[in-house]
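We begin with a single chain expressed as structure tokens, specifically the form predicted alone.
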Amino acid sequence: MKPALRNPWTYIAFVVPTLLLYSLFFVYPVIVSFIYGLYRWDGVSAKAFIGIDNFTRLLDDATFLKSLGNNIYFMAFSLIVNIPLVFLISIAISKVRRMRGFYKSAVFIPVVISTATVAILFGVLYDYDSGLFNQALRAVGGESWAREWLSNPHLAMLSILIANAWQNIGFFIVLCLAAILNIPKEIGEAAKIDGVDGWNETRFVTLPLVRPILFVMLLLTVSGTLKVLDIVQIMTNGGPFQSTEVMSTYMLKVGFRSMELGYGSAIGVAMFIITMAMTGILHRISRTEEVHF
């Protein structure tokens, strides 16, 4: 081994800058947000210390509780619909022998498109008069089938979820597909010799072996849906009638529109605590041993 690699200062030189950046852009903002949450402050005048009043106010804030419910709805949809869909599509692509690279690239293309572009694109597709979706519905059932996708409180959140799934599902497909293709062929051949094939092979062989990747997908989904912001902000800005309001959009409105930076910081701290708690619970429930081939 080279002398430089035996020197502990070599490793410190690489680790310390990363820790400093992590502390600057993650640890420090969390601490400052908690401190600001203890004050009543509009960002201009002097801060007034009010203790934990901002945090207790969250429990009585109907809008915050509704936004939390919308985040949970966002998360539930992604876990119940997106994850199984990702697994099934990954299985289907893994069975393809020709043009597999094309399919992998095709499903991944939406991932590299910016969220703002996706939001604007689906806003055009959802347009009542000229949107593709309503045009297709009119062709099938007439004018009565057309819908106000983003203006209807009962359809707005579902419309956003579809757009979000279209953009992000490709990333998870690539992860899951890599895990499936990494399973040694000998395992599949042994399963076929034992009479396990088709759906049973997927259920009893493939699914258990890709559980670690599925667990990573669950963690990313939970953390991502609890702090979702940009696609909601651009498509509906939390409307109509707060039907798509999520914690992050509500935090922005409180902090920068109502100029209640103390209460906005309390909302941000609540988001952090809820996200950490949910991922911790999921880790305990889904704890599994590493799979060895």
Partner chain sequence: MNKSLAVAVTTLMSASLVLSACGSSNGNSNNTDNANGNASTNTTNDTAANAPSNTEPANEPVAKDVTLSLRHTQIKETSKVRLKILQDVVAKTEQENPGLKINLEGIDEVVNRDQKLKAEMAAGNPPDMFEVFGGADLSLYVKAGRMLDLTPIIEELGIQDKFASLDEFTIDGNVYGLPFGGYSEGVFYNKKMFADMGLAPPKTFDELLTLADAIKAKGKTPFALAAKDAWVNGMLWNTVMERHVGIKGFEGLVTGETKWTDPDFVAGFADYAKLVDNDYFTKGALGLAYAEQGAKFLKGDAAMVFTGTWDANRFTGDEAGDLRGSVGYFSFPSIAGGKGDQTSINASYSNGFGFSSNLTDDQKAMVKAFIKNFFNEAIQKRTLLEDKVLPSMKLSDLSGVDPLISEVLQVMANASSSWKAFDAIVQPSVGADVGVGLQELIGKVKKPDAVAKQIQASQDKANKQ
Second form
Amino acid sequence: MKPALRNPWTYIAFVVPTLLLYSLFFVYPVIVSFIYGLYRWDGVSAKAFIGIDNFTRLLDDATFLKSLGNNIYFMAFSLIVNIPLVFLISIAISKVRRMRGFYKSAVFIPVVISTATVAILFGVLYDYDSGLFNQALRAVGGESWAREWLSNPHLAMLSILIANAWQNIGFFIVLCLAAILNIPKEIGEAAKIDGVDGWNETRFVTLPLVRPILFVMLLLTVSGTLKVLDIVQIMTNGGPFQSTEVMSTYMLKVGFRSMELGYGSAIGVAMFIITMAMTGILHRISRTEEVHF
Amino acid sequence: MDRMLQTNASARTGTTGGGSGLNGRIRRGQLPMHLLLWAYVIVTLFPLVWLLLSSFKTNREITVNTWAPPSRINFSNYKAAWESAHIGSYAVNSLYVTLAACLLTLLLSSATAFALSRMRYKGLSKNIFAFILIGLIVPPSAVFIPLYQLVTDLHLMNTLRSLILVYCTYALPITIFILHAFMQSIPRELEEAGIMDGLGAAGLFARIILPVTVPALVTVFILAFIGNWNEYIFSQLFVTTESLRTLPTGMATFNDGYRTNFSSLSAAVIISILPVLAVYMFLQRQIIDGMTAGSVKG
Amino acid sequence: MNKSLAVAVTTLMSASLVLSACGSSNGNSNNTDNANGNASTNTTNDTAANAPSNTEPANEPVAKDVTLSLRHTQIKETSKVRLKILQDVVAKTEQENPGLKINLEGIDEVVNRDQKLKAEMAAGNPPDMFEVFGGADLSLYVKAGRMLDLTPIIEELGIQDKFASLDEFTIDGNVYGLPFGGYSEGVFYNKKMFADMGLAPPKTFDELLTLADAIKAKGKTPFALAAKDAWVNGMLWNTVMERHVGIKGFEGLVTGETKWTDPDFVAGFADYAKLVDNDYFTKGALGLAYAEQGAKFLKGDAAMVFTGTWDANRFTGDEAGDLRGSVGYFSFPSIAGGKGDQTSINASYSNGFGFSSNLTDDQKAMVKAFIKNFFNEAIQKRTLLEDKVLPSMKLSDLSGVDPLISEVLQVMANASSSWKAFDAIVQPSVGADVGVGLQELIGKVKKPDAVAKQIQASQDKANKQ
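Switch over from the form predicted alone to the form predicted in complex with its partner chain, please.
Zooming out: every chain and molecule, the one shown earlier first.
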């Protein structure tokens, strides 16, 4: 092997500072939080050790299971709707010559806005009386088409997902676009010579070459949607009647408002294990596919 | 491995017959693309245009005529936002914390991603990488209390350093993850030349790999920048002194959850996104385009 | 519990007041810099904190240097007026006590209550003086031995009997906090709309139903409601329920003497459901944030809104537009056959200041000076006039008060008794489940008896622990 890339001192110098910082501010608090999960504790008074009671309680907690279901809905929606849209828009931008810079900037703008602002903005858009969504629907189909977006338990989650997609897709597009534009132009032109064009080029040339970034996007989507907090918290805070409760909003409510920090920490640990399992599966799938390729 | 071979093969055939049939300002085939993109851009930008318009309206106008354009352009909201949200002084703190955390993140994560993706300690690297990736899946909200106690114990409470270190740490996993993915896809051939020239690992990193990774660096820089720029809860938890506050505290002034001062809020939001947009526009024009063009020509 | 949060965060100020406050503080409300009369001595908070002896060299006092930290949550634009009052009191106290330095630190209300203060309490290093909620939060901190017993201080100052109520800060006969304001809950109504439709405030629940039908027939919403946050729905429901079961009924839930499934409880849920099923509330209420209900009311879409008196400030401000001056207030009507006190009102004084038990004797002396300057009639009156917060202390002089506020005080004076909200009585987890149940009623997905049953199940579980 090449000795240049086997220099242990460089390796240590490059890796250890990161690991130190990461262990101190990340791993250590996580471990402490794991330990809290084994106690009954209100956050202030003395803790009472109860072993894994908090964890067995999770299995019977209907609200927790409902929250998990909502996280999975969130994940499925993002995988099925957001990711293909990201590819579509990125490929479209990569194929145009004129105004590419404009498109690239325009799609990115929502990303720079804080989630709190996005939530407020969409709250206005979703308003029953004056919201834009309902005004458009009324213009098309009359009063009966208007919907109670955030207050109908069947639509509230979807409403959040739309707002979330609006905010987040831009970042994925930039990521994906960077990968596509990084493909040497010669490849595309070669494909054209070989008579491959349009969607076939996309299908057989572009997509395979951006596979690493696809995996990045999938992993970010899975982990991001399982720990999603702020947009749900600000838009509905889990309501109406817990129909949009996700694991992290439930965790915060239990841990800080109901003063059961121990149980709240156990929810955090459960989230961690679930996410770990899902990303593990994803990793497995991506690896088996790589072999086929 | 297979993928790399295929890439090289196509690239080779490509070079033999480059530059075939391109002409016209908008190629006919591109029209549907433009239509699609315009539709998407309009949907994307509409709420923001509305936000911009609202920043010139009074609260009463917003309540009564939500979607109408402002009756007249007035900048009083901007004035109010600037003054009551302390945007001037908070922005300085925000800029310092954000930039310091971003640069530290980039420095640490690019070095680590390089070591893990390209240096020859495969087994160890794989484990360290997996260890760091755990960071992607832990919700920060789960560690508020332990982290608070840690920052107190380290005597970092009420300093901007606490924010820089915490922001940096929480940006590391995703940054390393993205950089690792990019660095992995860099062809070995690039390194070979450097090794021939007698470069060591650090040299290869600085002279060969880092320049090629710039597009990814820009991406993660922007990502970290936005996250730090908008972060609120940690900054409330760790900083109590008025003179050390960051920008989102100023934004929150107008949104108390019980009554939102929408006109001032929209002005404040517009002010707060300008620096981020400027950074983005600057970087994407200067670097992404330049690099992709450069790498094709080179 | 959540309700008191509302008061804390908000105590909403009218835009005009905010503007006038701006004027008096040069448009700059940099929290601490303005607060201090002797501004020349301190440039920023932190330098002063590190060097407490940094007082004016010219008249260096012989007194000891004492530093106190004061945590408040008045960081929003809407709480500028209250902050200014606090800053003035701090400045006055510092002036009267040479060597004293009080460092104000403003933190986001929710972050402070849920995480920061809790973490500090757990670690044993809370700020010297801080805003704290009476009830569950306070008792947690008292149990952990973190709160200063104020009983001797208020006795020395002779103010122990001046407060409207210290119930929520009293544990085992000792006082651990002092409320700086209070609220009651009732119905605000659009006088103009009532006059146009020839309506008068109702005296009974049946009259209310007739009235609401009349409003609906004219194409307006009877009650503005924003039901996204459970505590908002809890307000009107709480009063309906109290009319049915009485405050004793609520108190019995925790001991098991009464059950949510008792007939009078179910009747309370049913009456609330009646209001929902008759479509008296804002459409899409479940998706609206609290602020929206006031907006709908002020916009003229709805004739009434049931809310706390903290909203009076907003309803007398600029945002009210043409409605300014024509908003009235009445107590919720009586319900025939109910077990509760039919002319009682929900009133609470749970929002106050607490002090750390870690203080030195010198610091305690300064805390006493602060309490003397903050908890007195002059400051209470000023808070009522400028901030429209109901005083937590008894006032002898009520001149110059806004007409709507007078009406509010009148209604409170006429109330036969007052009681605290249900979520200050039942366990937090039950309170949360009541919130869910009410949303289910509002969403029309469950019947009153099913909701009652589900909440009782949660009550059983909580009582067992």
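Just so it is clear, the structure is predicted and the values come from calculations on it, not from any experiment. What we label the rigid core is the largest C-alpha set whose atoms superpose within 1.5 Å from one form to the other. Residue numbers count along the first chain shown, from 1.
Aligning the rigid core leaves the CA of residue 18 displaced by 3.7 Å between the two forms.
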